[in-house]
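Next up: a single chain in structure tokens, the form predicted alone.
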Amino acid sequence: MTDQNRIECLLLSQEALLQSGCLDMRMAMGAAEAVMLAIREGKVLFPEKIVQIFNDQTQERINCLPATLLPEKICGVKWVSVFPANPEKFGTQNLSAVIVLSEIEQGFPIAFMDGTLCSNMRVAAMGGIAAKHFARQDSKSIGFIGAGEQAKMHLIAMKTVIPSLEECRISAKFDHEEKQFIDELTPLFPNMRFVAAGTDARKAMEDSDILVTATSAQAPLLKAAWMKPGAFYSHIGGWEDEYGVAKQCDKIVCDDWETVKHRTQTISRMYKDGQLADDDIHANLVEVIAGEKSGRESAEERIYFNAVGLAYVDVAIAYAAYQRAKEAGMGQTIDIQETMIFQHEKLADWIRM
């Protein structure tokens, strides 16, 4: 038996990625910006995702999302489960993911890795990139509806691009969720003032400079009256705000409007109801990154950002994380196979007929 047909793969747990310094929003945002520009140049393959929905009411689902980074010769796929009822029913997280990376010279896998970190970072990175261009750079306060992993990651991204943030107001469905958010984030931002809203969304959002809805609830929780002039709103999930929020905004920006408008976000519903048109969308985020469309133009503009999620960004962030972890010597090398099936000397002992 020789090593000629051995296939090895680097196994990267979430802990290995964290210990490698992969919870780095600047790394994630850099990878996201680069790949968004690359896909416009035909350097990324991005086929349709496969969605398996197990409960139409709760939207419990598992998605398979592939993408290929052609210059890097890397193909990746994210296998992600979203079970919104998990926190309340089981006390567990509602999202989990794994990512497989393969090289495309021989087509062999090179990494099997936790994808939950990369997925959450991608959501936050897109919000952070948008905030860099559209939030007031002197913003002092940020308000959240929702206190889960997406909200926590979003705070890291927003603080990265808007260092002036000094107060975080958090509203969740339950008081204990707000407390957990504050307990976990205070050590990361010891100089930030945290305010628990006591499940009162208005208290968290009204008069905040940056608004974030990060909830699996399918209801118009954010009211237009709570968004002051000059505020920036990052919409993460599905239906989280009343139509009046978008209607009063001076600019509406998406990660990809053509994708967004066929989904179930608030502005997608508005489009289907004839209350929003293509011309009402100011830009896709990549157009702003490329300098083709304007960012914030006045201190009083209300700006709405909607990200539906683009899996090729997850793959780009995952590849950046893989490279960093490999350089740090982290992870565990595992054998996918030692040799080809019929070259095993003991195959006669193992076969069952």
Ligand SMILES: NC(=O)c1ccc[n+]([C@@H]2O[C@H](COP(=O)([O-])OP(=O)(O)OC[C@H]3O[C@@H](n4cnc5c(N)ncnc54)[C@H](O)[C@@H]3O)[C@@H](O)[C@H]2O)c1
The other form holds:
Amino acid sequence: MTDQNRIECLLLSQEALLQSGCLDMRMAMGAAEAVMLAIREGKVLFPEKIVQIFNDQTQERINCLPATLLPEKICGVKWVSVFPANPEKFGTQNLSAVIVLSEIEQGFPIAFMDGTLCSNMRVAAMGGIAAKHFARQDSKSIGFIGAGEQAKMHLIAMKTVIPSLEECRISAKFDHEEKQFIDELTPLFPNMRFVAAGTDARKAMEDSDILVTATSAQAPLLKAAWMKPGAFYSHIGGWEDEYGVAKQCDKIVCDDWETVKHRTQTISRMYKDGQLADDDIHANLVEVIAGEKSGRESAEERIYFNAVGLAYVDVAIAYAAYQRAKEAGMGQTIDIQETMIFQHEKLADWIRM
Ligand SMILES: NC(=O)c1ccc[n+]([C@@H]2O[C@H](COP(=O)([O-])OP(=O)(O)OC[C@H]3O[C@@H](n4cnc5c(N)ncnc54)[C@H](O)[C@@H]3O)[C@@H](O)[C@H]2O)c1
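Moving on from the form predicted alone, please list the structure of the form predicted in complex with the ligand.
Full assembly next; the chain just shown is listed first.
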């Protein structure tokens, strides 16, 4: 007989998620689009995140980001650490995350899962949705500054929505990172022509149809002169481009401008410096998804996209991944408790007083 007080939870490692087919950008973009529309209808609870910064200089931090999907009756939290020095210092990843999902009938946890995959997929999915509406659909080349984990995932999203991409130019701080990027992505895209730019950002960006900056730098790396007419730019990191880039763009689009403007992104800095006003923002992505604002309107437009991350989207993607993994019978069921504390028969033996 199952004890009604037993709490079971599905443990999903990154490998279990991958083997269940969760690295699926269409699944992630679908979940992201649906939840962005849902929050406008009051169907999502999204409280303030909690931030703990351990080093002001390096910005090493662990953030706690909860959200509830009301119609799905799912409450989740992403516990994410960002340690920008990790790759150079330890050869390990910058960002790592775990996600906990709970049902909200009884409030019990249902999943404890890797969150790095869903988090990185969310970043890329937002870029992918933006590219679907704002990149030229005949784009052939994509250039990157930054060859880390976000850049890699971004290539998957961009190739998903713009299948005509055939050349990927990659620049990073170090040659070995460009090589690693190419070594890891070539098996996924055997027909793509990869070009290592030898740490020369200009070589990667100039003349590219799609530009992506995904760096841990805080510097104006991307120059306005390198962004040709018709190009689409996805900005992922903090301060990565000179002000002239946004200034020359015909459209600036955000995941959520009200959130972006209070952060430390290039366009947030421009806003604080009085160089950019609310009216300069063409749209939040959801307005384009809902058909209220236009996407690309001419082949010559330069378009700038900046997302800082909306954690309810992570929770929506995580829930989609959980469902897929559960259906595939993946993961490991673990007991959080077998019964309630005072119903354990051996409690008298276990207690310390
Ligand atoms: N917008 C979002 O929603 C979101 C979400 C997650 C992460 N991020 C940010 O995205 C950025 C990249 O994250 P990641 O996980 O890929 O990090 P990562 O450490 O894996 O990669 C960082 C890359 O930046 C490059 N870089 C650093 N300084 C450089 C310089 N001066 N010139 C050229 N390249 C330089 C490094 O060579 C490396 O390839 C970080 O700033 C992170 O905080 C944004």
